[in-house]
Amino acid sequence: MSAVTETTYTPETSVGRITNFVDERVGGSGILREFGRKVFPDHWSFMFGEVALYSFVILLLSGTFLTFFFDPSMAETHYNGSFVPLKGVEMSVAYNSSLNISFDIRGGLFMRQVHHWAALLFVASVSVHMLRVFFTGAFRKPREMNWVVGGVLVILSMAAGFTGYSLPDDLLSGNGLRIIDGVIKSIPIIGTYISFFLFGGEFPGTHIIGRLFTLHILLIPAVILLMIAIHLFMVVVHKHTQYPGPGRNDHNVVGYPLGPVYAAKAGGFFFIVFGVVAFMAAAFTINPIWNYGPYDPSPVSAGTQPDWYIGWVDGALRLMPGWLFGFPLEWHIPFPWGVNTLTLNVLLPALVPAGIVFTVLFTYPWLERWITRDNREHHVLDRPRNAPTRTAIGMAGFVFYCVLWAAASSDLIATHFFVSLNDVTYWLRGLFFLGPILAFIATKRIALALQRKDREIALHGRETGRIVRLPHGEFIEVHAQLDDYKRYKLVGFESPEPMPGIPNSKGIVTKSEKRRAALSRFFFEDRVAPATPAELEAGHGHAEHEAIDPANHDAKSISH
C-alpha cells in the first residue's frame, strides 16, 4: 500500500504561521470571505449609527477606567484631598471618591469628562440614528423587530446615563434621584414598598448607589452588547437599505465590499469620534460636581438641570398644573388598612407622555403596514418628502420632546431672559398641545411643497437664467435638462392612493376596516403623483426646454 501523502500551505513568516495555525483552528479565513463581500452603500447619513457604535466602545474603555478608582459607598467620610474648598466636609465615600478621580488620579479628570461626553453622544447618535430610520421608512418589513431592538437601545442608553449620571452622589445627582423616588411614591398602593426596597429605607437611604453601580457597570452594558449583537445581525441577515438611485432596487446593493473598503473607512473614523470625544474632553468641562459639594436631602436647591435625554421627562413634571379645571389632582383614598395618597399630578406627567411616546415607537412599524396593507419586503428607502404624512407625525414627536425638553429649563428661560417663570409656564402649557398639531401641519405642508418643486423640475428641467427671444417676439427661459440619475430620484417612487374599506366575505365593512379607510385618507388623501413617463416626454418637447449643456447652465445672458 502506498502512503497518503497531504500536502499543507506553509507560510514564510513568522506571522503568516501563526495566522494560519489560528485559521486552520478556528476557520477565520472563511468567515472573512463570507462578511468581507457583504456590500454596503455609501451615504453620509448612516454614519450615525456607527457614531454610536464608536462611542459605546469608549465608554467601555473610559469606564473601565474609572471602576478601578471608583468606591460605590454611602458610608460616611470627611473630605482630605487636594480640593481645598471642601476640606473637612462630611460626604460620602462615593463622591469622596468622586473627588479624588477628578483632582488626585492623574487623568482622572479627563477620563470622568471623555466617558460623560461619550454618553451624551452615544445617546443622541442612537436617538438620531432611530431618528433617520424613521423619517426614510427603514422600519418596514422585513426590519420591525430591528426598530423595535432599536427601541430597546434608545431606553436602555437612557437608563445608563442616569444610572452613571447618579453615581458621583453630588447635589446635582441627588436632585435627580430625589425626583425619582418621588415618582416612584405616587405609584397607588406599591410605591412606598419599592421605594424603600431600590433606597434601602427612607430616601436617600443607604444602597441606592451601590445598587446604581451594579446596574451601570454590569447589567445594563450587558444588555446593550446583546441588542448591539442582535443589531448587527439582522442587518447582516436582512443586508441593507440603500436610497433610491439608478439601478437600485428591492433585490440589490449597490455600494462598496465591507473589505477592505468599509473595515479601512470604519477604523478611521473610530478614530476621529475617539478624537473629537477627547477633544471635547480637554476643552470643555461637563459635569464640575466640585462646585456642587455633596448631597444633602434637606435644603431644596434651584437651578439644577438633568443631562438632556432625562430633561424631557422632568420638564413634564413641571408643566403639571396640582388642580385642573377646579378640581384637584391629589386625592386621599381610604382603604380598609389606611389611607392612601393617589398624587395625579406627580404620576401623571411622569408615566403617560413617555408612555404614548414608547407605545407609538414601538407599534408604529405595524400600524403603517396595517394602514398600507403592504406587506412586502422594503430594502430601498425613502425620502422623507416623498411620505410627507409619516415625516409630519416625525416633526409632531420632535416638537412634543423639544417642548418637554425646554420646560426642564423653565426657571432658567425666566432668569436670563428676565420673564416671569408663571409666562414661561403658561407659553410651554400651550405649545405643549399645539405644537405637534403646528408642526405636523407645517411639516406635511412643505413636504407636499417639495414634492410639487421635485415634478416640476423633473418635467420641465433646472432654470438656467439664460433668456431667449423667439421668433414672433416672446421672451422665454431656456431650461437644462436634468441627467437620468437626478431625474430618477425626482419620478421614482411610489405614491399610494387612499384605500377604501374592503367588505367581508358577507359584503359588510366592518369597523376596523372603516378605521382603517379613514387612516389610509388620513395618509395619503393629500399626496403629488410622480411624473409619468408619458408626462416627462411631453414636458421635455417643449420649446423652452430644449436641451443645453449643463456644464453651461451658469452662464446668463441674454440673445435674440
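Just so it is clear, the model here is predicted, and its values are computed rather than measured. Think of the rigid core as the biggest set of C-alphas that the two forms share within 1.5 Å after superposition. Positions refer to the first chain, counted from 1. First, how it differs from the form predicted together with its partner chain.
- The rigid-core alignment places the CA of Glu477 2 Å or more apart between these two forms.
- In a rigid-core overlay of the protein, Thr64 has its C-alpha displaced by under 2 Å between these two forms.
- When two forms of a protein are overlaid on their rigid core, residues whose CA moves 2 Å or more are considered shifted, and Ser512 is not one of them between these two forms.
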Second form
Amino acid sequence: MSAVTETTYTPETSVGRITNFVDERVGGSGILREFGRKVFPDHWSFMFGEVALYSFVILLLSGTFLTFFFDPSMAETHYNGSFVPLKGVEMSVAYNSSLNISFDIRGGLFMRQVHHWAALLFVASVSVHMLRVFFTGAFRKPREMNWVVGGVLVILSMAAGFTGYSLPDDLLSGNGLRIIDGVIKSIPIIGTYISFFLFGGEFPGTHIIGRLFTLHILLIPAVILLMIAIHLFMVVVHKHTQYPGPGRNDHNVVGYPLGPVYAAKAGGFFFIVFGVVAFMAAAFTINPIWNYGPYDPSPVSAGTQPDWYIGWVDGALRLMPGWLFGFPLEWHIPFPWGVNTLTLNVLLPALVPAGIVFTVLFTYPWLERWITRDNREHHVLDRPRNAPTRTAIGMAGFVFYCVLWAAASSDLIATHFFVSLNDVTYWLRGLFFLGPILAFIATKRIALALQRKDREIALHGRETGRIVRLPHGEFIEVHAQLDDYKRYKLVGFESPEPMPGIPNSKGIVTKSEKRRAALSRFFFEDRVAPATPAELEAGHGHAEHEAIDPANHDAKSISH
Amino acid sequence: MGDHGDGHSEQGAVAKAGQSVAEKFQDPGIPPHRPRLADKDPRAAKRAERQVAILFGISVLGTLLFFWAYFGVRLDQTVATLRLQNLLLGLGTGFAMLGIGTGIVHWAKALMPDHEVSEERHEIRSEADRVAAVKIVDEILDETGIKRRPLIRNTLIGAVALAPLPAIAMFRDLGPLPANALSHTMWKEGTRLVHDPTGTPIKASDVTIGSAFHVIPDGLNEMTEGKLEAKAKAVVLLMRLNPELLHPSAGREDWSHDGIVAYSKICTHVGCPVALYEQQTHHLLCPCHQSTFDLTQECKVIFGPANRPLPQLPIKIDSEGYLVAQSDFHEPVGPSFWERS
Ligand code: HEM
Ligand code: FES
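Having seen the form predicted on its own, could you give me the form predicted together with its partner chain?
Following is the full complex, with the preceding chain placed first.
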C-alpha cells in the first residue's frame, strides 16, 4: 500500500508541465479515462433536461447581477428616479430599487428581463422534461429515485419562481401574496398562525419581502443546486436511456462519445439557449412593473395573469364554487369552546388537485412496478404508443392540468370569444371531470391505432403513392418494403399480456394480488402484439398478388 | 468501446414476456454509417469550416453591438430610449451567444466524426460488492457494540430526537400571535368616509344614483406606521341605488342612508379588492376569481368561489352632511379563517 510512485514522465511544454503538476495531485488522467469517451445516446427529446440546466445557470448569472442592486426592504420611500410618471409616489424601497434597476442601471432592465424569461423557460423545460421521462417510461428501474428527485425539482422550480415574482413589490406581486395569504388562512387550526408568522404580523406587514428574498436567493437555489447535483450524479451512475432501435438493447448504450461530438453539441447548446433567452429579453417586455405601480391593497385591474406555472392553482381556486347545489362549502363547526370555521371552498381547490397530481407523480413508478411485477432494469425507452395505458394515464393527467390552467384565464377566454364568463366556468367545471376521462380513452385508442399502423408497415411496407395497373386491369399501390433496420425499430418492443393473480407461498391468491391482477388486466388487455418474422413470411407468400419487380430495388414488393 | 454493428452479440439475454426469442425479429445491429457530404468532398468540408468561422465572427459582432448600445445610447428619461437600449443590448448578447452556440454545433455536426458507438452497461451493484458491504457494516456495528448496549442506543435516540426542537421553537418570534387583530378595523363611530386615495370627505349629496366610490377611513393617509395593514382591512366601496332596490334584513334597516350603502371591498374568498361595479345589474365582481356579489341582496354571493357576503359598513351622515361610519364592521372582513365564528 505504501509504495511511492516515481514518475519518469517529464512534459515538454509549459502547458504540459502545469497539467502534469495538477494531474499528479488530483489524478485527472483517471477521470478523463473514465469519462472522456463515455457514450451518450442522442435524441431531440433529451434536450429538455439540458434546457432546464442551462436556464438555471442563466438564472444564477442574471440573478447574482440583480442582487447587487436590489434592496429587499419594505420601508416607505418616495420615488425620485428617472421614470417621470411615478415621481414623488410613495412606495417601498424594494419597488423603488426594482424601478432603479429598470431605469437607472444600464442593462438593468435587460438583466431583469433575462432573469424573468429564463425563469419561465426554466419551469417550462423542467415540466416538459418530466413529461418526456414519463411518456417514454424512463422512470422504470433503476431510475425510480431519480424520478422522485425530478419531482422535487419541479416543485422547487415553482417555489423559486413564485418567491422571485413577489420580490419587486409591485401591485401584481402584492396581489399574488394577498391570495396566498387568503389560502394560508383557510388551513384549519394553524392557518392564522402561519399567516402571522410568515408576514410578521398582519398582511402585508414589513417583513415578507425580506424573508422571500432570503428564500429566493439563498435557500431555494441552494436546494435546487443540491438536487441537480444528485440528479446528474444518478444519470452518470445509470447511464442515459436510449430509444429503441437496431443495435440498442438493455445491455448496451449506443450513441456518440462525450469527447468531442457530444460535449461540443451540449456545450454549444448552452450558448444557443442563452442566445434565445437574450433575444426574448430584447424583443418582448415581461413584467413591466412601472405600469402596475407600487403595492396598494385597494386597486386591482382585471385580466392580469400570474406567471404561467401558478396558473393551474389559481384556476382551481376559480373553478370551485362557494356553494354547491345550495349547500355552503364554508362550514361553521360548533365545538365545546366555540364555533370554528372550515373554509372548504378555498382549502379543497388549493390542496386536492395539487395533492392528486403530486401523489400520482411520486408513486407512479412503484405503482406500475407493482402492477407489472417487473423487476428488470430498463434502459431502452418505450415509444409512447407501445405503452398505450401509461400514455393514456399521462394524457389524462396532462388534460387535467390544462383544464385548471385554462380556468386561470377564464375571464380572458370569455372576453376574447365573446361568451359569458359564467358559461366558461360551467364548461370548465364539466371538463374538470370529463376531460381526463375523454383524454384517456382517446389517447389509448390513438396509441393502439398507431401500433396497428406500425404492424402494417412492418409487414407490408410503406405506401409509395405509386399506382400501377396489373395485367388484368386491377389498380394497386406499390408498397416499399422496409429495410431490416427500419423494420426492427417498429417491431423491437415488448407487449406485455395481463398477468393473472399469482398464489403466494401458502398457495393463496391474496386480496391485494387480486387487485393487482385486475389492474394488470386494465393495463394490458387491449394490446397489439409486435409483428413476427413468421407473419412477414406469410405476408410475402400471399398468393393473390403476383410479385412484380417495379424497380431494380429488391426490397420492394406488392401487397394489398 | 465497441464498434458499430455489434448489436447481434448481445441479443436475447433478457427474458421477454409473451414472446419467445424465436418468434422475434433478429436485431440487425447498428445501421452502417452513412458518410456526410463533408466526409466525401473536401470542398464541402472547407465550406463547413468557413461557415463555422463566419458564425464565430457573428458572435464577435454581437459583442461589439452590446458595447455600442451600452455606451452609445443616451437614456433621456423616456421609455422609448430605454426600450431601444434594451433591444440593442439584447440583440448584441443574443448574437454573441448564438454565434458561438450555432458555430460549435455546426462544427460538431458537419466536421466531427459522427460514428455511433456502442458501450456495455455495467452492473449498478454487483453481488460481490453487496456481500462485502454487508460484512463491513456488520463489523462496524459490532465494534460499536450498539446491539449489546441498549442503554446507550436508547439514550442516544432520545437525545437526538429532542435536540432539534429548539431549532423549531426559535422561529416563534417570526411574528406576533393573531389575537383578535383580524376582527376589527380602523372604522369606528363617527369616522368619516373619504375618497381613496385623495382623502377628501364625501357628502351624501355627492353620491348620485349609479355611482360607486372607492373609500378609505379618514385619518388613514396620515398614519405613519401600519398604514398598509390598516388599509388592507378598511377599504370600502360606496354606492347609491334606488332605495327600493335595497332589501335590508332585520337589524340593518338603518345601516344605509337614502340608498347609499357601504360594503367592504375585500373579497371574502381570498382577499382581492372587489373592484368592479356593474351599474345595470347592481353586481360587484371580484377580478381575481370572478366571485359575484349582488348589492340588492346585501352582497350575497351569486356566482363564483366566495361563500360569504361582503360585510356591510353601517353609515349615517354627520351634522355637516358628510358620510360617517356608525361603528366598525360587525364581522371580520376578508377571507375566512379557523378562529372566525
Ligand atoms: C432558481 C431559479 C430562479 C427562478 C425560477 C427565479 C425567478 C425569479 C422571478 C420570476 C423574478 C421576478 C423578476 C422580475 O420580473 O423582476 C425574480 C427576481 C429576482 N431574482 Fe430570481 N429566480 C431564480 C434564481 C435566482 C437566483 C439564484 C438569484 C440570485 C443569486 C436571484 C435573484 C433575484 C433578484 C435579486 C430578484 C429581484 C430583482 C427585481 O425584481 O428587479 N434569482 N426571480
Ligand atoms: S379573491 Fe375574490 S374571487 Fe377570489
